[in-house]
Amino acid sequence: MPVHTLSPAATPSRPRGRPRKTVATLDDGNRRRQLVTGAARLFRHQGFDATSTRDIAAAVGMQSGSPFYHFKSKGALLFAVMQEGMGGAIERQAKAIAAYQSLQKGELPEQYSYGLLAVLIKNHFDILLGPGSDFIPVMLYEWRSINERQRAAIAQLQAEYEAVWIPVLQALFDAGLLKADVKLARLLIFGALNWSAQWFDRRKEASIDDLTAAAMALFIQERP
């Protein structure tokens, strides 16, 4: 039988770019997503050892062995976690820091570096408590329960969030408006606004606002 060949221009031509996603990939994806969600709502609030592989993909809707399919172990479960929940963190503050420099009209300094560091402490209260605020509580609590190698991957992604206090804090002390020093500063701000995941209670009268200005009546010395 003979053997027909297409021409080359008759060829049909491949698409450019990444190819397009099945609907088995994107869900996949979605699949992936829930777990991540539910892994860390559950991790938060039972604890890591306390809960389970079957406990997550029940509460996800799988069968208890699907989330294997996803992720090696509920190690590798808590790693995505933490990931998800720095990347998470690092997007939200970079969308919170440009809206806040598009209403600038000629502050000075010291009011622009005050109103950016109510601005960062606002949106690192909102991470903590807000909406969809299990994440980062549990890379707080869960923090043993990573290797060494996930521990310098969550590490260096912190010190990004981080390394954006580092100059509006140093403009403030410039200011003489911070009397610490700006590395010991830091880290007390953020012993003392993670610590607010384990009391903060959204029913009670207490707002995000209220805790954002109580924070900087404490940290800054006066208003500019």
Second form
2 protein chains.
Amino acid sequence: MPVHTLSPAATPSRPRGRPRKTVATLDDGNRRRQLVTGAARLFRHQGFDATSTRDIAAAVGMQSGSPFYHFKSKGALLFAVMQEGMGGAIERQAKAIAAYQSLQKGELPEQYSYGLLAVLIKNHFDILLGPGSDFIPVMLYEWRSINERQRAAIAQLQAEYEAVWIPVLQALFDAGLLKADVKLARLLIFGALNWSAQWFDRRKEASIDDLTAAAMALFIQERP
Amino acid sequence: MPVHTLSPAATPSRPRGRPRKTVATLDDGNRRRQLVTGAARLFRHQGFDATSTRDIAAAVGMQSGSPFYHFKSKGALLFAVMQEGMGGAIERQAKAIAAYQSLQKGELPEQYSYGLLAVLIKNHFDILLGPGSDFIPVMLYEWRSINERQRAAIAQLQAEYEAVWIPVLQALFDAGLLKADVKLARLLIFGALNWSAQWFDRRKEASIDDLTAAAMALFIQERP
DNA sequence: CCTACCGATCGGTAGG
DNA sequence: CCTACCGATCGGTAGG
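Can you give me the structure for the form predicted in complex with a further copy of the same chain, which would complement the form predicted alone we have just seen?
Then the entire complex follows, led off by the chain already shown.
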């Protein structure tokens, strides 16, 4: 029962019969999606507070009051950005893991865990720094601007996302490849990765693969 | 020639002769300091945009227009917070290094570098998470809200602060204790440390010493 | 989804 | 540093 549905949410009450003069309603999903994507971009680059709903409207070619036809408040738009961002991240992570597992021959357990951590880290960098990567940075840096109920919902998605990492780190710890306390290691590692959103430049020297290699060498110094 | 003077700046024009009715001017330094400290607290917890100059005035017992007697704009106040925060951080780091060096007997070079990194990390956590630690988090998370000239000034202080870390990491790399690319390692390490401002809770289980130990074990797995 | 609009808040200033 | 105030902007809404 995914809390983080990506689809435009089952429209509660739609006028039955043939739609008249409501051309806009027909591509409601598209407009909504455009608003979320545009808002993510603006929130990421200017911050939530510094972005007006008029900015967002203009970004998708609407008039100033129109975003409120799709979202009941500016905060609801922010929440949608975070929710859809985390939903997508969880999906991408699951696919990356599945792809890795399907490639595995009977390797040693440490080799398996080592390879899986590399996959998780690379995927995390992709989500954070790759094309269309505005959603997760917004989630990371606008935490203050959502209310408690929303925070709880996002926290649950984050827990789901992080749950996969814990056994991997534990296995590496048990194998002697990770020397730090597993819980603190997880927090420090996520910090190292997440902070890259502040300094990484797609046009600069280091690639996402370089980053992944550096992170692996930094956290796990002995290759199994 | 420290750009980041902590003192109230040599007041340019002060009425000569005995001050009359200008009681407030007498403790100008105090009021200014109170504004900076109060603003840091509010900026840290609510964000720059979500904090009004009225909030700041109220926090130090002033009327709404009065902060502008001390600072020409809200942005100037933010800049002061960052500037003084970095100035203090550089000073504290220098003292921590000096204290460490005065304790050193003729150790092996790797041992020296290892111990120095631990000192730098511990000091960084203190600055970030210890008492009165609002300035640096504000600097880290409100980067967007200062203008380019200000950004350049802060970047220079940051470079000064980070300059000390580079030879230490290089020495550990040369000794085979750090396996990752030195430049990327530095960025990832600062990320791991800085991110702790988001999750560290002073009342919770882990202490700053625990954090330091975990970070050292994570980044440098072999003890010299 | 647009038009027209409102109430509130905000950064900042003049003048003392 | 206070009083009184201004212009601008903003989130949001009614009514179509």
